[in-house]
Amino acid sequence: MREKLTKDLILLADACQEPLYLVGGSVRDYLSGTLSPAPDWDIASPMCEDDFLAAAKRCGFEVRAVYPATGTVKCKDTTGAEYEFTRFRSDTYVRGMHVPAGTEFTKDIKKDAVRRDFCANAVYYDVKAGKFVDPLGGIGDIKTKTLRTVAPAKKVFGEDGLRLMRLARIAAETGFAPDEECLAGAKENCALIRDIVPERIFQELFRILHSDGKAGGKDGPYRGLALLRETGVLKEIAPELALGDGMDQRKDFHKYDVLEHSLRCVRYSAPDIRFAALLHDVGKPFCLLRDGNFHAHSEEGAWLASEMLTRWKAPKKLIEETGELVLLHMCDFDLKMRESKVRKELVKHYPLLEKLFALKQADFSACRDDFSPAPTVVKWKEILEKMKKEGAPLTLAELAVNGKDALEAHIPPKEVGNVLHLLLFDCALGMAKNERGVLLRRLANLSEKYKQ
């Protein structure tokens, strides 16, 4: 493993009076043959943080933050690689709370290992000696791709509710699977996720939904979500979504229940629409329980998805975009929409079209694992290409006139936006040509109407 390390880290280890160890994901991934080019470097040692700080500064490391209560130091070397150092310690918890209630520093590497979560994450690499230290048998777990807790699973998950999300995320990112005791412990303690702040839940869920870029492969997001379902954590963090578990759908369209369909939609979706794929049918359980049918599920699902993302403290842009995609995902599903209406929709939602097409395709594929082109997407893309060949503008930027032209034509300032959109839709529908002269005359005619 030494050849994977920066010269700065090796120099730092040589400068320390006590052993300096790599531990956690970087060691696990190296031993499983999946170490990324830019891993998270977690380092640990029995030395105190003050001794580590002195050695780090002598070796040219930049210190970013120091947390004496937990013996933690964040720093980076001259290459820009970042490290988090922690002094060997043993933690005590109040049941379910993520932050330790008490910390005791130790020289015992096994005590430090037992404060971690899974044995596969508790293998140490002595940088100076160039050898692995395995207090809990984690190397065997790495070989068998097993997630086994460092202590009885009930205790491990009972100490820190965030470990419930970490279990699903690590399984998604690595392809490892929990053993029976680990799974049982997570199920028994699933309600403790309620004690974790929404921001941390969102961070872990985001990583699960984008885990296909990690060693676990393309099925990582589905595997992580399925594990959240199996442990009961999904019901705690997304009860609106979990209501779809076991909820039947029309057999001529759907092979799976509402929740399984949603998970498969994630499975078949592009990374930039994962939240929309997960939540696109969240309105179905709501509508079925209220109305006895799914008819308004896209409209109800739009506000439900936005409310859930807001609860998780997601970025505003993601909240707005996901809500709009959920609202639109059923648009023209039965192919009965007139071409004129489709043209308006294409223009109205042009900035989101690629994501909307991707969501419609993933939704279609998730119904029956059918990877043929989604009929609605085929229809809309054909009309879009037709519009482009006609030279029809799809955005205001492509319109042959602009706001300045509208003002010079004496359109009232507060009406300029409405008028330009009217011209845009006229051109999209073929009612007017996107030529400057033609549109200037249209502006003059509209101006006369405002004078009346």
Ligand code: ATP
Contents of the next structure:
Amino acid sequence: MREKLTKDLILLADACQEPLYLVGGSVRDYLSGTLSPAPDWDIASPMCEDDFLAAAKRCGFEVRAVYPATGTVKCKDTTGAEYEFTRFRSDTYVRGMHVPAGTEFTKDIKKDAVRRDFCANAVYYDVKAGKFVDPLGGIGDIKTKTLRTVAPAKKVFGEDGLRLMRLARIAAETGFAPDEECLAGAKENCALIRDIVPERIFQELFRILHSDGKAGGKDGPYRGLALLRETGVLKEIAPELALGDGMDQRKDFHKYDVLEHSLRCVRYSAPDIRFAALLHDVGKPFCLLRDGNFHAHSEEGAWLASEMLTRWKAPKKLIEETGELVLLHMCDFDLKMRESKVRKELVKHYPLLEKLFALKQADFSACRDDFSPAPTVVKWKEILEKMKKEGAPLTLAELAVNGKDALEAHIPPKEVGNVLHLLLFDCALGMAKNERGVLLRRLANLSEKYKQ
Ligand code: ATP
Ligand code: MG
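Output the structure of the form predicted together with adenosine-5'-triphosphate; the preceding block shows the form predicted on its own.
Below is the entire complex, every chain and molecule, led by the chain shown above.
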């Protein structure tokens, strides 16, 4: 493992009176051969944070934050590698509350190991001695890709609800699977996720949905979500979505129930549309329960998806984009839309088209694991190509006239946006040529109308 460490860290370990251990994800991933090029380095040690701080400063580390209550120091070495130091400690909890109610520092590595979550995360690497220390048999678990809790699973999950999300996320990112006891303990405590702040839930969910970016994360998004479903955590954090579990769909289109279809849609989609893939059919259970059918599910799903993401305090842009994609995912699914209407839709949603096509394709593939091109996408792409060949503008920026031209033609300022879009649609439909002279005349005609 030494060859993966910076010189700075090795010098720091040499400069410390007591051993410095790497622990957690970096050791786990190193031993399973999946260490990323810039890992998150967690350091643990029996030494106190003040002594560590002094040694780190002497060795040229930049200190970023100190949390005396938990004996934690965040710092960075001269190569930019980042570290989180925590002093050996044992924690006591109020059931489910995530933040320890009491912390006691210790020199005993075994006590530090049993305050962690999984044995695979409690393998230590002594930097100075160049040796692994394995108080709980975590190396064996890493070999068998097993997530086993450091103490009875009921206790471990009962102390801190975040561990329920960590279980799914670590499984997703590493390819490890919980043993029977771990799974049973998570199931029994799934309601404790309610005590975790939404930002942390979103952070872990985001990592699950992007876990296939990690070396051990093959099919991670699907596996992680399936684990959230299995433990019952999904119905706590996303009850609207979990209602689709076991909900049948038309057998002529669908092989899977609503929830399984959604998980497969994530599985078959690119990382940048995973939230939309997960939530695209979230309106179905709502509609079925209210109306007895799925007819309005994209409209209802759009606001439901936005509500859920807002609840998780997701970034505004993701909320808006996901809502729009969910709203549009059924557009022309039966191929009955006239070409003129498709042309309008293509122009109207041009910035989102790539993502919309990707979502429609993933949705199609997830119905019956069919990877042939989705008919709507084929049709819409053909029309788009035709428009490009005709030289039709696809965005306002490509239009031969702009806002200034509209104002000079005496279009009322508050109508400029509408008028330019009208011209864009005219061009998209082939009713006007995208030529300056032609469009200036159109503007002059339109301004006459506004005078009346
Ligand atoms: P990664 O760095 O890839 O996210 P990690 O396992 O290192 O994974 P961190 O959040 O960096 O996760 O935490 C470092 C270590 O601290 C973990 O491996 C685990 O031993 C312990 N740990 C972190 N969070 C918890 C928690 N909520 N409960 C118990 N132990 C935890
Ligand atoms: Mg870590």
